[in-house]
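Shown next as structure tokens: one chain only, the form predicted alone.
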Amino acid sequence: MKKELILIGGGGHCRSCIDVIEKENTYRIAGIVDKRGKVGTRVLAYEILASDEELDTLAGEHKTFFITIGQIKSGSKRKELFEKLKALGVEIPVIISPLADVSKHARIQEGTIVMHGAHVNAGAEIGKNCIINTCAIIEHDCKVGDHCHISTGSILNGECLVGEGAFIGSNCVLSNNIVIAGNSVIGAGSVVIRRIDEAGTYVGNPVRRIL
């Protein structure tokens, strides 16, 4: 029998999670958690039941939970998120799209989804409760910390490092052995080929700091 899964937040990224949760047939959506006036409303199949403020209830008759909130720029609200579940004790799984090409040399943690046609090579190692969506590409023992996103298209060249909380955007290029310090924003399509050591934002190609 599959373990029900509660979803936490029911927006565009709820929607995308859903999909790779079905074809990747391990679980059971149950419901989904989100703000308490969309609560008896629906995404997709599923229906909204419970608001953010019952999570505590919620945990009561559920063991097992995962964050299907998005992350455009600062990662705080999924990692205020995840560290509650985390002090309720709850299971927060892994889930891989069967459509991604994950290494079994690759090690990923707890909360971190994969999506459809993402790569993740040998030696790679992806923290808790990171997004690695659609088409990214995680090389040879690159390192991203927790609570990262990795949008769609990026490409993570061998031997990157990428701080707890970093963005990095659509199309974005990190060239080999390239860190991110923690926290920072990279634009999307931006190209970075060199370190970056102090947390901001940046775009462009070659990448430039704006903020």
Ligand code: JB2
Given for the second form:
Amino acid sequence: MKKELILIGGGGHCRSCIDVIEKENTYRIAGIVDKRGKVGTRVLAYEILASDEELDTLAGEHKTFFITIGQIKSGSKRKELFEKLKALGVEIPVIISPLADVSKHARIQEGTIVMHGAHVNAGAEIGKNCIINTCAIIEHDCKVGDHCHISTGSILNGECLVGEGAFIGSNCVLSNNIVIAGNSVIGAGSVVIRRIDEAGTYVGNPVRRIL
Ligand code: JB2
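Based on the form predicted alone presented above, generate the structure block for the form predicted in complex with this ligand.
The complete assembly is shown below, putting the previous chain first.
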């Protein structure tokens, strides 16, 4: 019998996650938690059952939860929800698309989703509550901290180190061995060829700091 799973956040990222979860076929989605005003509406085939205010009650009824709010720039909302779920003592799984390719020598921690077409190579370590989005490439021995979003089609070449809470926009390229300071935002299409030690917003080829 499939395990029941409650999703937190019912927007665009949730719809993408639902496709991964359905194809992965381990969990039965029992419903979604979103803002109070959305309770009773549906996301694809699934009902919004409750709001965050009812998480305590839901945690008494369900064992397994997964955060499906996306992360554009700041990961603070996802981090806050993750900490709330941990405090409630529920299970937060790793979800890996059957269309992704994850090395058996890679390590991925709870709450992280690896979406369709992504590759995670040998020796890579991905922290908690991350989004490794569609077709992203995490090459050998990279380390991605907790609460990061590596967006669609981005490439982290070998041995990169991405600090906690960072956002790497779509289609970025990080050369080998690049360090990205935690909570940095790297704009879509950027190319990073030198380490970034100070958190900030960076764009371009090669990237320059804009904020
Ligand atoms: O505090 C909250 C909360 N704040 C917003 N708790 C809960 N449970 N839900 C919350 N939400 C809900 O998250 C909103 O009501 C809405 O249903 C959803 C956010 O949806 P949206 O489509 O605006 O963004 P997203 O985070 O799902 O997706 C963004 O990030 C993805 C990575 C989008 O920009 C996507 O295009 C992108 N792929």
